[in-house]
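Next up: just one chain, as C-alpha cells, the form predicted alone.
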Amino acid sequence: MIIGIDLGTTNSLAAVWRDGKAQLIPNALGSFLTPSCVGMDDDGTVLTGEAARARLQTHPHMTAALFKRYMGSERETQLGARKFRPEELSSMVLRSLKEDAEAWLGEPVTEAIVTVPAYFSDAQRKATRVAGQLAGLRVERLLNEPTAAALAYGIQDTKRETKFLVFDLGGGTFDVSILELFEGVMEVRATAGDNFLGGEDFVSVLVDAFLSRSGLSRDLNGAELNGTQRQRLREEAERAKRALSDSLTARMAYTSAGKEYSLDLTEDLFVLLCDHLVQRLRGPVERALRDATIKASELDSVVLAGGATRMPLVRKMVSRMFGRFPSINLDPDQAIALGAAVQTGLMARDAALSEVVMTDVAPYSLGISIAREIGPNQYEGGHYLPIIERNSTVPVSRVESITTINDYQNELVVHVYQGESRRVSDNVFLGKLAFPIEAKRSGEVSADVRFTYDISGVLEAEITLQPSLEKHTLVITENAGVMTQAEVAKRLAELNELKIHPRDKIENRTLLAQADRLYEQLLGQERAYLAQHIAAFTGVLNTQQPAAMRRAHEVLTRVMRELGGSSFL
C-alpha cells in the first residue's frame, strides 16, 4: 500500500487514494493533523505528535519542533542523552503517520509519496528521502507542495482550460507555483519560494512585540527567558494570532515573577508589525509570474494552501495583489495531503484519473563553474554557467560546450552547482568530476557538458571530450549535510533500539502531558485540585484495566475543561 504524506513544519498529515477519491487518514487521537513534534518521555520513551507538542512548554529540553527547517544540514538537537539529526526527527513523525495509516487501512504500508517545499534544495530533498528510509518507507517520489495543492484543487475540474496560481504559506516555508490545466494535462509553468518564511515567523513577531511593548523586556533587565518561559509566551502569541483570524482584536497576557503583563492587539497593529514579512511574500509571487511569462490579470484563480493563509492580512494582501478573492474551496491545512493522495492514484493508474497527466519543473538552476574572459588573455574564475535553467519542465536534458584556457593543462575539473547567483561562491556546491586530458595549447581541448535531471530530483552530469568522444559521468546522489548510506544504516540500527510509545496508549499519554501543561498555569487550590486528579488518573493507568482507564480519562478531561477551557485539550 502506498500513501501520500504532507510532512509539514508545524503539522503533518497522511492521505490515501481509495474508492476513486482522496481520503485523509486519522491519527490515534482521531485527528487528521499530527503536530511535527518529537520528545522524550521521563523514562526515555519517544513521544511524537500531540503528546510531544504538549511537553514543549513543560519539558523544552526534551522536545523538538520546527526541525524541518534544518533538513539537509548537519544540525543536531539534544533530547535527553541523545542527539538527533533533522532526518531522524522527521523519520519519527513519518513512522507515526505510517502506523496510523496501517491501523486505519488494516494492511501494511511500505511506500509513500512525500511532499516537500517547491524551493527545497537538492540536499533538503535527499534528506527527506533519508527520513522516509529511516521510517521504513520507500519514498516513491517527492512532490512539490504547491503542485500537490494544485492536484487537490484541479482534479475537481479537469475538462476546463485554466491558469491558476497556488499560494502556499505553511508553518515554516512559503511557495508559489503557477500552473496551466488543459485537455487533462496539468502543467507547472513556474515556481518560486522562501524556505524561511512561514506562520512561525508571524508568531515570532508577536513575541518580540510583546517583550518590547508590554514592559516585560525592561523588567527582565537584560536577562533572557528560559526555554519553558519562552515556549509559554510563544503559545500565547500563537493563540492571539489565531484569535485575530476571527476577531478584530485580541489580548496577549503573560505572568512573570508574580506580575501580569499584557498587550492589546488589533488587526491594524498586527499588519503594521508584520509588514516586512508581507513584503517578503511579494517577491516570489512576482518572480514566478515573470518566469511563467504570465500577467496577474491572465490568471483564472488564486488557490490558497497552508494553514498560515488563514490570517486575514495574508488573504487581503493576495486579494489586493490579484484584484480578486482567492479560492478557499478546500481546507488549506488539508489540500497538500489530499493532492499527494491524488498523485498516488496517478501512479497506480487509477481509472478515475486516467485522463490526468501531471508535469513539474526544476525549482533551481543547475550549472557549472567557469572562468570568463575579462580582458585580452585575462580570465577570472568562479563564474556560474547555468546549464538547466530554473523552471525547466522535468525530466530535462541540456548541453553546453566548454574549452580549456591554460596551455598544456593535463586535467579537466568540472564543479557542479545549484542556484541563481552570478558567482558560484553564492550558490550551492553539489559535486565535482576530475579526469586527465591530453596536454595541448589553450582552446584545443573542448568538452560537451550534458546535465540530465529526472522527476525524482536526481541530477546526472555527463562530460564528453571532443573529438575523442571519451565520456565521464557524475551522478549527484549525495551532498554535504546529507547522510551517506553507511550513516543511514548506522542511524537506523540506533533508532530501532529506541523505545517508541505504544500507539494504543498514546491517548492517555497525551492527556497526561496536557494536564502537566495546565498544572504549570494554575495556582493555589485549582493547582492542588488538578494535581489530585492527575495522581488518581496515573494510579488507574497502572492497573491496566481498560474500563477503569476510560472512566478516569473522561473524569480528568472534564476537570481540565473546567479549569482551563478547551485550549489545553
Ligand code: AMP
The other form holds:
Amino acid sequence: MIIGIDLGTTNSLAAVWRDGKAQLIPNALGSFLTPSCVGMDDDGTVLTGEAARARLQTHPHMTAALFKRYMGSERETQLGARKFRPEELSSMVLRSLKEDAEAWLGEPVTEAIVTVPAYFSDAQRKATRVAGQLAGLRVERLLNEPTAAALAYGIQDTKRETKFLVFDLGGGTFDVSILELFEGVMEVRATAGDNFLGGEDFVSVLVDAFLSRSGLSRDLNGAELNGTQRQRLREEAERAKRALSDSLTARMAYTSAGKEYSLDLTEDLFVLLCDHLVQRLRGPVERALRDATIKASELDSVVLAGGATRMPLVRKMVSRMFGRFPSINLDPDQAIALGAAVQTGLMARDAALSEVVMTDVAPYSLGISIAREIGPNQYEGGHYLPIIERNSTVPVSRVESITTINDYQNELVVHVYQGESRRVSDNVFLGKLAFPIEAKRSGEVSADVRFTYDISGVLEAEITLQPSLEKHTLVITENAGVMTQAEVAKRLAELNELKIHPRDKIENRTLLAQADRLYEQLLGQERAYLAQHIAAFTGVLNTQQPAAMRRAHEVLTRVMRELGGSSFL
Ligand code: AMP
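I've shown you the form predicted alone. Could you give me the structure of the form predicted together with adenosine monophosphate?
Full assembly next; the chain just shown is listed first.
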C-alpha cells in the first residue's frame, strides 16, 4: 500500500487515495495533525507526536522539534543518552504515521510519496529519502509541496489552460511556485522561497515583543529564561497568534517569580511588529514571477497552503499584492497531504482522475568550476559555469564542453556546485570527480560534461572525454549532510534497538504528558488536586485493565477541563 505524506516542520499528515478520492488518515489520537516532535521518556522510550509535543515545555532537553530545518545538515540533537541526526528524528515521525496508516487501513504500508519544499536542495532531498528508508518506507517519489497543493485544489481538472501561483507558508519554510497547466501537462514554471521563514518566526516576534513591552525583560535584569520558561512563553505567543486569526485583539499573559505580566495585542500592533517578516514574503514572490516571465495580472488564481496563511495579515498582503482574493476552500494545513494522496492516485492511473502529466523544475542552478581567461594567456580559477539553470523543467539533461588550459596536464578535476553566484566559493559544493587524462598541450583534450537532474531532484554528472569517449560518472559522496548507505545501515540498526512507545498506549501517555504540563501551570490547592488525580490515573494504568483505564482517562480529562486546562488537551 502506498500513502502520501506531508512531512512538515511543525505538523505532519498522512493521506491515502481510496474510493476515488484523497482521504486524510487519523492518528492514534483521532487527529489528522501529528506534531513533528520526538521525545525520550524517562525510561528511554521514544515518544512521537502529541505526547512529545506536550513534553516540549516540561522536558525541553528530552524533546526535539523543528528538525526539518536541519535536514541535509550534520546537526545532531541530544535526547537522553543519544544524539540523533535530523533524518533519524524525521524517520520516527514517519514511522508513527506509517503505523497509524496501517492501523486505519488494516494493511501494511510499505511505500510513500513524501512532500518537500520546492526549494529543498539536493542534500535536503536525499536526507528526506533516507528518513523514509530509516522508517521502513520506500520513498516512491519526492513531490514538491506547492505542486501537491495544486493537485489538492484539483487544478489538474481545469479543462482550460491556466496559470497560477502557490503561496505556501508553513511553520518554518516559505515556498512560492508558479505553475501552468496546458493540454494536460502541469508545468512548474518557477519556484522561489526561503527555508528560514515561517509561522514560527511570527511567534518569535511576539515572544520578543512580550519580553520588552510587558516589563519582564527589565525585571529579569539580564538573566535569561530557562528552556522550560521560554517554551511556556512561546506557547502563550502561539496561542495569541492563533487568536489574532479569529479576532482583532488578544492578550498574552505570563507569570514569573510570582508576578503576573501581560501584553494586549491588537491586529494593528501585530501588523506593525511583523512588518519585516511580511516584507520578506515579497522577495520570493517577485523572483518567481520574474523567473517565470509572468506578470501578477496574468495569473488565473493564487492558491494558499500552510497553516500560517491563516493569519489575516498574510492574506491581506497576498490580496494586495495580486489584486485578488486567494483560493481558500481547503484547509491550508491539509492541502499538501491531500495532494500527495492525489499523486499516488495519479500514479496508479485511477479512473476518477483526469490524465495529467506533472513536471517540476530544478530549484537551483547546477554547474561546475572553471577557469576564465582574464587577459592574454592569463586564467583565473574558481569561476562558475552553470550547466543546468535554475527553474529548468525536470527531468533535464544538459551538456557543456570544457577543454584543458595547462600544457601536459595529466589529470582532469571537475568540481560540482549548486547555486547562483558567479564565483564558486559563494555556491554550495556538491562533489568532485578526478581522473587521469592523456598529457597533451592545452586545449587538445576536451570533455563533455553532462548533468542529468531527475524528477526527484537527484543529480548525476557524466563526463565523456573526447575523442576517446571514455566516460566517468560522478557519485556525490562528499555531499555535506548526506549519510552514506553504510552509515544509514548502522543508524537503522541502532534505531531498531530503541524502545518505541506502543501505539495502543499512546493515548494515555499523551494525557499524562498534558497533565504534567498543566501541573506546572497551577499552584496551591488546584495543583494538589491535579496531582492526586494524576497519581490515581497512573495507578490504574499499572493495572492494565482496559475498562478501568478508559474510565480513568475520562476522569482525568474531566478534571483537567475543570481546572481550565482545555487548551492543554
Ligand atoms: P504547517 O507547517 O503547514 O502545519 O503550518 C504550521 C504553522 O501554521 C505554525 O506556525 C502554526 O502556528 C500556524 N498556524 C496554524 N493555525 C493557525 C492559525 N489559526 N492562525 C495563525 N497561524 C496558524
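Just so we're on the same page, rigid core means the largest C-alpha set that superposes within 1.5 Å between forms. Just so we're clear, the structure is a prediction, and the values are computed from it rather than from any experiment. Positions refer to the first chain, counted from 1.
Enquirer: I want to check Val445: does it shift between the two forms by 2 Å or more at the Cα, with the core superposed?
Expert: Indeed, Val445 is displaced by 2 Å or more.
Enquirer: Once the core is superposed between the two forms, does Asp407 show a C-alpha displacement of at least 2 Å?
Expert: After core superposition, the displacement of the Asp407 C-alpha between the two forms reaches the 2 Å mark, so yes.
Enquirer: Determine whether the C-alpha of Pro467 shifts by 2 Å or more between the two forms once the rigid core is superposed.
Expert: After core superposition, the C-alpha of Pro467 moves 2 Å or more between the two forms.
Enquirer: Fitting the two forms on their rigid core, what distance in Å separates the Cα positions of Gln378 between the two forms?
Expert: That residue's C-alpha is offset by 2.7 Å.
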